Amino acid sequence: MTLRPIPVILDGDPGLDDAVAWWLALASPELHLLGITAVHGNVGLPLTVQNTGTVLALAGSNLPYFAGADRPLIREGLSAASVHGQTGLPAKHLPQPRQGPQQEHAVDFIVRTVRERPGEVTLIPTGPLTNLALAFRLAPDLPEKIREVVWMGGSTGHGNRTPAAEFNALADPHAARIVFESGVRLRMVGLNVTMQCIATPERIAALRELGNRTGAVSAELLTFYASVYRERYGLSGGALHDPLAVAAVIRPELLDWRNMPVDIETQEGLNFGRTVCDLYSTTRPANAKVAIGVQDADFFALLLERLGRLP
């Protein structure tokens, strides 16, 4: 029996690993992509919108894309340009977008699309959760109409932007709190698993050896931030954070999952932005399914095979 592709909205802040994640999604027949919504994050919104168009152009896709929130709900904006470069996509000879963003705001697109397909749409946010939080505030009926949210963000343990907080959570913790308290069906793919998925020199070489433009650009992007991961974390390459969230929708069995309560710390201080995960569900019923393990080699094999399908 052939399974029906999952209707998906991608949401993110490209950023080099967002780009690789979206190429994985574009090459995967298990997903029926409805559109991409850009948000502030790794770089500012004008660049994340521009980069979304570039990612689609390189893949030869005319998928519609939308500009979303240009700042967090409350706090000042953050940037990860020190990791992703000043443009967010530090690769040479990238194509110009084939088309501009749609006039409709990203939040309105999310609300409209979910309401048109109640119970069908999965959202895969790989950046701050501002667009989703705004959609949930604008349309309180939305969480119960979404099939699932699969977020790359947070951690069961350590952070990366601070000792306690992962970047996507810290970039808008108030938005993350709204989403985690909304009752939406939610899976979290955090640093505790993504930091096990490393773009080693051997894996970068395998991407380059695909012989296509997508493989070459992916290798170039992942080489760019490898030095940060070597110097900061002592790893042999950069982590494949965002592609793992997409893979979690395509093949959820690649990860081990545990239901647990997750809170977002919004009190200023050392733990600001932390995803507080109750691994043993001692406090209250679970509100998220959290990834706690990953089959790293199988994940990369999937990524390599799918990127090889693109131009």
Given for the second form:
Amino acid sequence: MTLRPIPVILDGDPGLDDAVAWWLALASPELHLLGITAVHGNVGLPLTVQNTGTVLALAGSNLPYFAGADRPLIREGLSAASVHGQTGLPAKHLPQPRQGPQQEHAVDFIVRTVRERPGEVTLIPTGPLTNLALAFRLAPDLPEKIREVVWMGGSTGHGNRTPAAEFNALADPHAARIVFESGVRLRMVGLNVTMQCIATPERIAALRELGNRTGAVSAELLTFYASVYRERYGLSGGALHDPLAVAAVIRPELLDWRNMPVDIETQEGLNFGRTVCDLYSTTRPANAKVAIGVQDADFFALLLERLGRLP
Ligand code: RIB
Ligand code: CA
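Form predicted in complex with alpha-D-ribofuranose (RIB), following the form predicted alone:
In what comes next, the whole complex appears, and the chain from above leads the way.
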């Protein structure tokens, strides 16, 4: 029995793993993509907007995309250009965007689209949660009208940008707190599982051997990414953070989940931006379903097969 495709809005800060995540989404018939909203994060908003157009062009897609927040709600902006390169997409010979971003602001698009489809839309943010937080402030009715939010961010354990905080959470902790306290149905795919999904040299070779442009560009991006992870973490490749969040919507059974309370530390200092996960729900009722395990090999098999379907 084929289920109806899930209406989805992708939101992120491309960023090379956002790009691979979005190609996975574009290649997956389980999802009905309604649009992509870009946000500040890995690199500045002008680049994440342009990179969104490039990602779509490479997949041969005319999906509409929208520019969102260019900075965090309160803290100063962060960058991860050291991980994703100065342009955010460290690859040569990338196509130009087929079209520019829509005139409508990303936040207005999110509010309008969710209200038009109450209870149906899944949002998959793979960057800082600024666009979503602004949408919830603009439209307090929105959280209960969203099917679910599946966010790549946070961690039940260590951070990556700091010992305590994962980049997407740290890049806008106040936005994350708004989303986590909104009552929206929320799943969190954190570093504790994404760091188990490494784009090893063998996996990069398999992507290149797909023989298509998406495989070749993904391999090129992940080769750059591997050099950063090798030097920074002593790992054989980069972690497939954002693609795992998309896979979690396509096939939730690839991960193990646990409901638990998650608080966001917004006090500056050592734990600023930490997702404080109460694994045993000792403090208060759960506000999120958190990934605590992943079938990495099956995840990569899905990713490889789907990327092979693109140009
Ligand atoms: O910490 C990993 C996350 O931060 C990923 O979404 C990556 O793209 C960066 O945004
Ligand atoms: Ca990202």
